[in-house]
Amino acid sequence: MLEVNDYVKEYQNQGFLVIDELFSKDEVKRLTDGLETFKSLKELPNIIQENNGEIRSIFAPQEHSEAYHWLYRQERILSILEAISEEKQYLYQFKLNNKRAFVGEAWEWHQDFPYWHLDDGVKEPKMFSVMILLQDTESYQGPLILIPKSHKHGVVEFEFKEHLLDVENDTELSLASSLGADLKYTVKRSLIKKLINEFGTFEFKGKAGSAIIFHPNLFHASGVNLSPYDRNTAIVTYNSVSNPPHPRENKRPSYLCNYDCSPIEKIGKLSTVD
């Protein structure tokens, strides 16, 4: 395993870093067992369902599961984030994504920060997303794809989408775009081609418990899940305590943007998971 200073250099240069099997098999099992909690909570607005009633995304899982309350406070994650940012972190957003076998949708090339900047009023991209694989993941399951070094371009020009022209004036449409695969802020395709020609792509696949930390301006996407296996991930977004949101009048729900900017108290032992 690399030293923290090596992680900082890798992140700053590439816009992401991967830590293989950051969580043990026992820890991952506790997390996946914790998914049973949500089957009786499907009517909550923060639990997004497919048309057939299957759960696709769970926002703010830490509010209903001690296992996920444990996960986002992990010292093994936060020590790296604090070394990179030189600041304490708070929980900004937390979601579980399930890309269903055979039918899991593709997600277009986008950056995350435009949502947090334009919708929530966050001033600077002093934020991190941490994706954790909850099962072994291969290329045919539609894994996360990144363009290395693309974070250095800042917020870039969006691809024009005529059917989303009025999204900023339609609260319901705006919320739907935040929760579904029809994204309102996607990267212009000509720029995607230019940067892939220059830097290539990186596909995040590996063993369950592996994690990737990536910059909010990094270009990323994912393909459809062609396999007979689901692709389950946890995605925790952190923000520096000096960088709070300044939402508009119609602010997004707290499960999309946490307005409590209290720094996280780190923990680290498996025995604290119920």
Ligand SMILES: O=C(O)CCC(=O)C(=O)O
Second form
Amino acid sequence: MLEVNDYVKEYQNQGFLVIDELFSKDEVKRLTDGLETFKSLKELPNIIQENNGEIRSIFAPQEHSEAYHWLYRQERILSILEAISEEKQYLYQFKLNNKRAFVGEAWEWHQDFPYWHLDDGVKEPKMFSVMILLQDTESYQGPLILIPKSHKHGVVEFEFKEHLLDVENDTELSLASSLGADLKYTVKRSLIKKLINEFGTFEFKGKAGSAIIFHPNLFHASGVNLSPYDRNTAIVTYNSVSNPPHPRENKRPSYLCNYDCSPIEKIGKLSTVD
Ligand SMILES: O=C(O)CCC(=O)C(=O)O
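For comparison with the form predicted on its own, please write out the form predicted together with this ligand.
So here's everything in the complex, that chain up top.
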């Protein structure tokens, strides 16, 4: 069993940390039961659909479900993040990324921090994303793929797409190109090739309830879901309290960038959820 200090070293060196079955089967069941809540909410602006009409992402699930409200405050996650960052964390963004059986779409290679830096004015990558598997996940379900150690490159030059050059003048297009399959800040394929040649890749698959904590500068992507099973995940993004956003005039909605930077009070057992 790894100690917190081992986790800190592993995270700093690799840019990510996997904790198998951090959440129990019962806890995962409460979370997946909570997914039902969202089927009736398809028209809310914080529910993003794929081109095929299926739900791709549900932002701010904690506002609609006790189980998700419980999840992001878990001390099992926060104690590790506080040990790595040596400070308290607040909730920056929370989403459920769903990839429906047979049709769930891909995520291109990207880093997350450019979005939070350029769109929300966050100064430093003192942030964490934590992805939790909501079912056993295998390669053909389109799991998260990342390039170990690639966070050490810092933020690299982006590839701007010709058809998205006007994106900043069009709020709707700007949001869509941060959330859909056609991302606005991607990276040069030649760089991805170079990094993969050097560091290889890591696929985050495994048992339901397993979690990965990853650095906002780590390059990552994921493929389509070819399997007959949905691939549901929860992704909580935390930010260090000393590193608030500095939003521009046309600031993004709070389900993408939470402007309440109060530190999260950690909680324990799922029995607190009705
Ligand atoms: O859900 C996935 O597979 C990838 C998600 C991702 O890359 C992101 O949210 O930045």
